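As structure tokens, one chain now follows by itself in the form predicted alone.
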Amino acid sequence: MATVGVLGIGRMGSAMARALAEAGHDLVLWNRSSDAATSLAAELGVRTATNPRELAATAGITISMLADGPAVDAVYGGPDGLIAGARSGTVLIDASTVPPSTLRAHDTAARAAGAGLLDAPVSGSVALAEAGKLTLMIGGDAADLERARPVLDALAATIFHLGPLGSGAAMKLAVNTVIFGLNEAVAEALVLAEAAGVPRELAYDVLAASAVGAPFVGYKRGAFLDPEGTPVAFALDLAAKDLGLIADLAAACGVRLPQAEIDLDVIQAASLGGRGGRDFSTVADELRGSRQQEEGSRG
């Protein structure tokens, strides 16, 4: 089994690390806030690294799951970055949701170090990550993918190789375009059903059993029905960040995405007043609030 470095020990990064450990891989962990890496390392009985360079010098395959493009740049570049520690044959994999240009900017330096570089964003919930059942969208060289495949197989039910570096990042933004549209559609459908007198839970059961019952509808049930009692899986602020990336990519490609523009407007409205840390399913509360304001204005 390969030694695998995992960088970014948030909800998804932790879940991926657990799946890799369960598959028998030796792990080395790093997180900008060291407490998260130290705690998970103690749980799994694995090591931590003091910086990305040290981690890359130890691991043959590295997987980063980071917040945004600047975080990726900071982890991959610089004297203490992954590329500085990479050896010939190392494969550096980024699973973050970032623009296609982000990892491409590090390709020349990685190749000069003899390392492969893949963008490999994921689709799926934290539970699917822990079970090793994610969908991976890969951009990069086919030979690098084959070197990394034994590790990626521990994370994924399905792996798509989509083309050159950046293709996975572009496809991830396309997938998220559908997710944000579906999130908005489920919220609107629930609010409409409730306004017409159908109990919220029963309305959700019907949606989940209907033609629109995608996996997203299944695993977001708690978030829509009990938003206060369900842990946040994807915050409004992160949704707004991703929708901004979608808008930038659409502009660069010369296409217009009217639904995504509406989704961003609603997400931003739901984030006002310090609410950006709430789950993005709470756009339904924003719609309910608009209805209550409308009823109040009628007297």
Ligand code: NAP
Contents of the next structure:
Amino acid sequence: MATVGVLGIGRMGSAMARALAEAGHDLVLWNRSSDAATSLAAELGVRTATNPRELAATAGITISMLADGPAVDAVYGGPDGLIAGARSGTVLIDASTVPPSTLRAHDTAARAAGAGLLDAPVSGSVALAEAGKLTLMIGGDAADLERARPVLDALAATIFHLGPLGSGAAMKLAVNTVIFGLNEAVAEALVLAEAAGVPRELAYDVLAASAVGAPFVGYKRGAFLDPEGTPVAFALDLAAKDLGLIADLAAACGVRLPQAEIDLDVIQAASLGGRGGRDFSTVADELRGSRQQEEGSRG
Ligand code: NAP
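Since the structure above is the form predicted alone, I would like to see how the form predicted in complex with the named molecule looks, so please show that one next.
Next comes the full complex, and the chain you just saw is listed first.
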């Protein structure tokens, strides 16, 4: 099996590295702040690289999982970037949630190095990543996908090939349009049920068992019921970034998305005052807070 390079050892990248290690892949890790890569490498008994170029020179397949488009540009481009170290036959895969244009901008340079490039954004959060049960949305050449498939199979329950480079990124933004709508809808339903006298946990059980009980409702249970005791899975700042990308893509395609516009307003309001590191399910707490304020001003 080819050595797999993982870049971006954040919440998702570290969970994906664990799934790859569990499936028996030889790994080399890199992270901008080196501590995260060093400590995970020690835990998994694998190597680290000092920069993306060095990582690409030792890995047949690389997977990056980075915060946003500028992070992808920083990691793929430049003299110490991934493409500078890529060899003929290497497949460079980016799983970050970024605009469709991000990877396309690196395609010519990757091809000139003889490397393949795929966008492979994911649906599913940290727990599904660690279990190797993500849904992958792939854009790029079918031949590159086939070369990468043995590695991607360790990460995914389902792999969709959407079309050329950038089409995975576009589909991911469409999926997240529903995720942010669901997040807001679950928060509103829960706060409404609580305010009307139904205990929070019981209300959540009903939502999960009802017609709206999507997988999202199942895996966000801890976050909605015990926000303080549940680790952050998806930060408000990243949710705001995604909703901004959704707005940009909608504008470029000439479509209006009124629900996504409201979701962006709500998420931005929730992340004010340094709260952007909280899980995005915290919009329920914001609704509870505004209800208490309203009761206070009435009483
Ligand atoms: P995270 O924990 O904040 O990790 C972000 C990673 O990006 C870190 O490794 C960070 O490195 C790196 N990074 C940020 N800016 C960089 C730069 N300029 N150059 C190089 N590296 C940089 O975020 P996450 O939750 O794992 O999310 C990662 C991606 O997956 C995002 O695009 C997100 O939208 C997407 N996603 C997340 C989830 C989820 O549930 N969390 C689900 C699906 C998709 P440092 O450690 O040095 O800061």
